[in-house]
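First comes one chain, alone, set out as C-alpha cells in the form predicted alone.
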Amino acid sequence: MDLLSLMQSHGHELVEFHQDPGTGLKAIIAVHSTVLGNALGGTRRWAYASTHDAIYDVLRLSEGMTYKAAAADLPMGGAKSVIVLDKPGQQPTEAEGRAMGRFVEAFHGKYIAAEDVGVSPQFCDWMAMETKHIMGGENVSTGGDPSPWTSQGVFNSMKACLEAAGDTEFSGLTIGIQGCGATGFKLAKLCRAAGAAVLVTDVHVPSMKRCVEELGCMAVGNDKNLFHEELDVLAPCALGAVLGPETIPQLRCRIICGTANNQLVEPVRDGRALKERGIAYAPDFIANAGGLIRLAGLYLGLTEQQIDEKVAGIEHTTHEVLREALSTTSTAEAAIAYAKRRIEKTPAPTAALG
C-alpha cells in the first residue's frame, strides 16, 4: 500500500519528510489528528531496518497518540516524529537536536514535540534552541523526564486489572517486566513497594542488573523467556509489536499491562486472540498515558494537582474499558471505541493552542 493510501486508511492529516545536509538529520513527522487541538507526541531516535519500517512506526505511533490524548480527556491531537539513524547507538549531537528543532518549528505549533525512545531532556533542550514547540527539557524547555508519571499511570491501570480479576493486594503476585529502562525501572519499583515479586529482563544487562541490585528483582536472561514464565502480570516496557501470533500462544499470564506503545502487532487480530485465551489486556494508550498527561498538562497550564488527578483517573478509565470489553471482541477494540467517542463528542477548540 502506498503512503497516501496508508494515510487515508488510518485518518492521518499530514506526513512530512525532512533531511538536513549539514547534520545528516533524516526525520519524519506524522500528524494524525488536530480535531481536539494541537498535536503533541514524542520524538523517537532509532536505527530502522528500512525507511518502510520508519514510516510504519511513525504512522502507528501518531495514531496511538490521538487515542491516548482523547481517552485521557485532553484537548490535544495526536502526532509523532522519528529521527532515522544510520546505525544503532549513534550518539546525539547539539547540531542534530537543533536541526530537528527547526523541522518542528516549521509546523508553527500544530505539532508539539517531546521525548521518546532515544531522546533525552538534553536533546529536547537542544531542540528548544530552535523552537518553542517542545516539551521535556530541563533548562531551555520545560517538563523534564515524564517517565515517573508514565509508570505511575501503568501501575494505576494494573490495579484496575487486578481488581477486575478479584485481587486486592499486590503481595504474593508475580509480575514480569520486559525492559528495565526509565519507565520499566520505575514500574518495577512501584510493584516491589506494593509487595509483588518482580521478574525483569532487558537486552541491556546493566539496566537489568540495576533492578536486581537496587530493587531485589529476579533477572530472567534472554528477553524472550519472560513470555514463557508463569506470571500474574506481564508488563511490556520496551519497544512495541511484541504480542502477536508467535508470542500470544506461549503466554502464561493472566494480565498484560505495560508502558510500551503499540504492544500488539495487529490490534484487532491480537486483541481478539488475547481475549480468547482469557488474558486481560490493558490497552497501552490507556495505561501509559501518564507521561502525555504530565507534558500536555504543563503545556495547557494545568496545576500539579490537576495533573496528578488525571493520572489517577487512568485506573477508572481502565475499569471502564475492561467493562465495555465484556460485550465487544477485545479490550483493544473497546479502547479505540472509547477514545473515538470522546473525539466525536468533544467540541474542537475555536483557536489553536499555545
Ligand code: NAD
Contents of the next structure:
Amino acid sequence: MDLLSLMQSHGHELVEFHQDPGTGLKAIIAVHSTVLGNALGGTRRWAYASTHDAIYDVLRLSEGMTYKAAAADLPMGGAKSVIVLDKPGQQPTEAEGRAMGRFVEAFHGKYIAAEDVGVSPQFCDWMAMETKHIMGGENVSTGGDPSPWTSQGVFNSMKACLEAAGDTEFSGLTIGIQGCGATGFKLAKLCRAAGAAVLVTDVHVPSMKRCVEELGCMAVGNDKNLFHEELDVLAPCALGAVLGPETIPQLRCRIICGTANNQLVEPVRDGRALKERGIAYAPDFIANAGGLIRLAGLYLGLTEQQIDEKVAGIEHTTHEVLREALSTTSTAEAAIAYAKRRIEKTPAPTAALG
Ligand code: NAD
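Hand over the structure of the form predicted in complex with the named molecule; the form predicted alone is what we had up.
After this comes the whole thing, all chains and molecules, with the earlier chain placed first.
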C-alpha cells in the first residue's frame, strides 16, 4: 500500500520527512491525531533495515500514542518521530540533536517530542536548544527520564490482571521480563519488592546480570527464549512485535503485561489468538501510559499528585478493559474501542496547547 493510502486507512493527519545536509540527520515525524489537542510522542533513534520499515514503525507508534493519550484521559493527540541511523550503535551528537530539534520546531507545538529507544535526557536537552516543544531533558528542557512512571503504571496494570485472575499476592508468582533496560529493570525491582520470583533475559548481558546481582532475579540466558517458560506473567519490555503466530502457540503464561509498545504483530488477529488461548493480555498502550502521563502532565501543568493519581488510575482502566473484553473479541480490540469512545465524547479544545 502506498503511503497516502496507509495514512488514510489508519487516520494519520500528517507525515513529514526531513534530511539535514549539514549533519546527515534523516528523520520522520508522524502526527496521527490532534483531535484532543497537540500531540506528544517520543523520538526513536534506530538503524532500520529499510526506509519502509522506518515508515511502518513511525505510523504504528504514532497511532498507538493517540489511543494511549485518549485512554489515559489526557487532552492530547498522538504523534511519534524516528531518526533513521545509518548503522546500529551510531553515537548521538549535539549537532544531530539540534538538527532534530529544528525539525520539531517546524511543527510549532503541534508535535511535542520526548524520549524513546535510543534517546536519552541529554539528547532531549540538545533538541531543546532549538525548540521548546520537547519534554524529557534535565537541564534545558524538563521531565527527565519517564521510565519510573512507566514501570509503576505497568505494575499497577499487572495488579489488575492478577486480581481479575483471583490472585491478590505477588508472593508465590513467577514473572518473566524480556528486556532489562530502563523500564524492565524498574519493573523487576517492583515485582521483587512485592515478593515475586522474577526471570529475566536481555541480549545485553550486563543488563541481565545487574538484575541478578542487585535484585535477586534469575537469568534464563540471552539465547533462551523466555516465551517458552512456564510463567504467571510475561512482561515484554524490549521492542515491539513479539507476540504473533510464531510465539503465541508456544506461550506458557497466564497473563501478558509489559512496557514495550506495539507488542502484537497484528493487533486484531493476535489479540484474538491470545484470548482463544485463555491468556489475559493487558493492552500495551493502557499498561505503559505512565511515562506519557508524567511528561504530558508536566507539559500541561498538572501537579505531581495529579500525575501520580493518573498513573494509579491505570489499574482501574485495565480492570475496565478486561471486563469489556469478556463480551468482545479481545482485550486489544476492547482497549481501542475504549480509547476511541473517549476521543468521540471529549470536546476538542478551543485553543491550541503549547
Ligand atoms: P531500553 O532501551 O532502556 O531497554 C530495552 C532493553 O531491551 C535493553 O536492555 C536491550 O538490550 C533489551 N533488548 C532488546 N532486544 C531484546 C531481545 N530481543 N531480547 C531481550 N532483550 C532485548 O528501553 P526502555 O526505555 O526500557 O523501553 C522498553 C520498551 O518500552 C520499548 O518498546 C519502549 O518503546 C517502551 N516504552 C518505554 C517507555 C519509557 O518510559 N522508557 C514508555 C513507554 C513505552
